[in-house]
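Shown here is one chain on its own, the form predicted on its own, set out as structure tokens.
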Amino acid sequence: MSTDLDPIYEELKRLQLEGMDRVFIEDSTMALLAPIATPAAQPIAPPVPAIDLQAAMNSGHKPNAPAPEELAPRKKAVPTTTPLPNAATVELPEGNAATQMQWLQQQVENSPACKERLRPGEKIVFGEGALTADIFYCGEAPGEEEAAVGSPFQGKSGELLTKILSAMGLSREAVYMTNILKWRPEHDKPYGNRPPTQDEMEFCLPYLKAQLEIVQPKVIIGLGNATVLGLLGAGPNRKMAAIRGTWQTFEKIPLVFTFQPSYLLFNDTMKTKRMAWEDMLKAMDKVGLPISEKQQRFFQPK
């Protein structure tokens, strides 16, 4: 299979993740997926019997694969790096918020498990925004366009990300956002993305916790589907579409999850982006910010 499916098979799975059932394909992605044309010389090949493609993605092999008992098994990662140690226990220092959190910053900077892991030209992203913030953002993992800047919520998810915050009212300036991993997950493609495993996100667990400790905020945002398993935990229903929208705690902190800003530009419905607004809505209601009707009508049908 030509190689130019790999990134497409990717991001195919990782939206299966967050709970989407139905994407919009292209007629150059279409043309990928096309079979190829048998040459006349050739004797014709029989027919490939169709595939369905939820099964193909729930059994990891892609569509328009041979039968899974013709298939080797599907190549992990190869790891450039030594396992993780233990995660480190942080013990933050006297001081006010910013100094304990520039102390912090470098402690993540500083770990030899962290710089190993990043990429040439990557940077460790830590996190940013008010120290007082009353909402307080958590991805999952930085991409390629945060570890480039080591900034969090960069490129056209970024701006998204800074339009619904405008949308509330509040600026990126008033938030505090961070990931739950602090650097660009490794894999061995040289493009595209992976969700951090339960590992690296428990390894982080005491830097994420150590920041909410600083901030203090009244709400939790956890954006993505590998949020909900690194704040709560493996588990058979710590999926997004079972548990958006609804009140959790982390650290005896409200929390909600909803989907990340990436997603929303995939799935760019009217009802997907009222399910995502609505969270947002019940985060401001938390926290006391004023919500206008207008507010409340955003991305409703008219």
The other form holds:
Amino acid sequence: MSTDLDPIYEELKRLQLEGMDRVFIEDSTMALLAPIATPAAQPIAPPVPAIDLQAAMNSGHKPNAPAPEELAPRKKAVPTTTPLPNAATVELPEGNAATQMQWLQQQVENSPACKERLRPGEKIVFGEGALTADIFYCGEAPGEEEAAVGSPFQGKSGELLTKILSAMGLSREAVYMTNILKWRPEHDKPYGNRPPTQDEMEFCLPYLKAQLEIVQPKVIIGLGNATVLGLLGAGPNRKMAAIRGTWQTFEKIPLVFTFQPSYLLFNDTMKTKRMAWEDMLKAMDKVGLPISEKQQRFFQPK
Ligand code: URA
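Right, the form predicted on its own is done, so what does the form predicted in complex with uracil (URA) look like?
Shown next: the complete complex, the earlier chain at its head.
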């Protein structure tokens, strides 16, 4: 039986196929959905229990996010922010890579616009790793776990990224990793992470460009849908499904996009893992890392 939920379900499936792993829903939209997404409502096809839909749509990096009624009351205040100013102009001072990176980190940490967007207890997530790294991982934005410690790619998605690096013969310390956005995007939901907006990413781009100028990597790996929009700008076919695994450039540096680790956690199939792995092999090849036969065959059907 067709219901009013069908188009929403179809749209969520379409976004998932495109590689979208998170959907942020405004309260006003949730309020519209509420009357049809209750157990008392007409049976729906396909059957999506109301609570699952809501959790799936809001759970962000947390595959096992609690159902809303299990949540403790939110303790942390949501910051009230003023509109973002124009992006800063960043001119790196003279000095070596370490002093330049330190200077840059201070610029971000002292930026009133960045500071204002932190909830109590949250930190700026500037980025970390080797300043001479060949491979530069660029995510979308920190989530709750990253903001709590001030380090990118923490929690389960961070563990997966560390495992992927280890399969490549690398460690976290051997690469550089950061996000386009340097703070966790604020929203008023009690849990989950919101993808960054185009405006937010544009505000932070000068910081990312300066990080690239310092590290001068041989390849950038963009992790997640929003990085496609953030690094290439909005436009037709700026979607993970269309662009994943193809060579692009950003700041004249070869760039390849692939799925977020959290997407791989949700979509734990050999096919998806193989697709992501092939993107890593491409990057390894580009930077001249040796690739063993065993590495070539990872996630291939036996
Ligand atoms: N963790 C990050 O630091 N960035 C992402 O884009 C996702 C998870």
